[in-house]
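Encoded as structure tokens, the following chain is the form predicted alone, with no partner shown.
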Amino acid sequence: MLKKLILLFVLISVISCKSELSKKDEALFIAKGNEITQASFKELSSNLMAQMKLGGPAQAVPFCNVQAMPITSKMAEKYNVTIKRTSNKVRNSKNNASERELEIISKYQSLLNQGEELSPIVEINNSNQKHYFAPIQLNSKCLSCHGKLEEQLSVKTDSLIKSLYPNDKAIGYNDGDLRGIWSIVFKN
């Protein structure tokens, strides 16, 4: 009896030593997501500005369609991660977000609401892995695909998004709204 406690006791202290980050690890995950995702973020958006450069928006959607996704999947490889943008608004159904990244969202929506400023979290997912997660606000470059209709975001344009995103959402948006978040799982 008395070893079957001990086992019991054992397990459970590793169980919940697995749980929380401590301090240090907590800055190192968010320093390493904070390095991919910037990184992530200047990889799209040097691309998509170079389409917008091209064509504007009638080059940027179409290339943004077929390239977005791949390119994010070239840095989750070079990073050795998992790597997500999502939203409660996703122009591509491929991006939707689980409960918890949608926890997530209503907590930075929160926030912002509030005048706070967003930070990014770290916390350990239910497979024991890091998970970072940081908010994705847009800027005014953004909001010519992602505006407001006939104010940022001409009909063309929107025509255009959803010929190719039918079941778009991401529209609407305002300088330093909220789009999304960035959901990293670190794999080792």
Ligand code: HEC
Given for the second form:
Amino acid sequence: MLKKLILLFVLISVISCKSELSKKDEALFIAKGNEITQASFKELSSNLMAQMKLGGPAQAVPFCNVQAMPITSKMAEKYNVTIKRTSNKVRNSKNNASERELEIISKYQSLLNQGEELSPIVEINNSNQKHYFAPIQLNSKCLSCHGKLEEQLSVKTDSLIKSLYPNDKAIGYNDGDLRGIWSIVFKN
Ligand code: HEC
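Next up, the form predicted in complex with the named molecule. The previous block was the form predicted alone.
Expanding to the full complex; the earlier chain stays at the top.
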């Protein structure tokens, strides 16, 4: 009987095949993920803010349109990972969220609603790779392009955004709102 039970247990663990993340690896990949998101955020926002200074949203929106993806790809290559910024309300449909990403976003949203601190998550995905997620929250500087129409977001900027992204859903936010997540997969 015991032998049969042990065999069953082994079978189940082989079939379910999901390797567990050790505490040590979890901490390691959270630290790596944090480093990558901080560097990418710095790269994106310093470029964006320079464009905003040069010519406001009229200059910065087209810049984001052309440069946001190449900037993250460059960082991805540097760190040998894939980097995605995604949301439940995307501006660029190329940033659409997967089912798992949507689950993570709604988990963060309910934590935020309860007034909890949001922290990064690392898990093993179906391809047995380490997958890092971290929240992206808005600050006041983001609202000229993601805020409320006719409040922080002018009609002029909104029309410019809509001309580039006809399906834009990424407006109407307040300072501190959850905008989306970083989703980083470490290549094996
Ligand atoms: C000058 C206007 C502008 C400002 C300011 C701005 N964004 Fe955006 N944002 C954009 C544009 C344009 C895109 C689409 C980029 C692309 O094509 O990948 C975008 C895309 C994003 C995305 C990717 C997901 C999606 O919806 O496609 C996130 C996340 C995001 N912005 C967060 C922020 C945060 C956080 C801030 C403030 C720190 C911010 N943005 C400030 C214009 C702006």
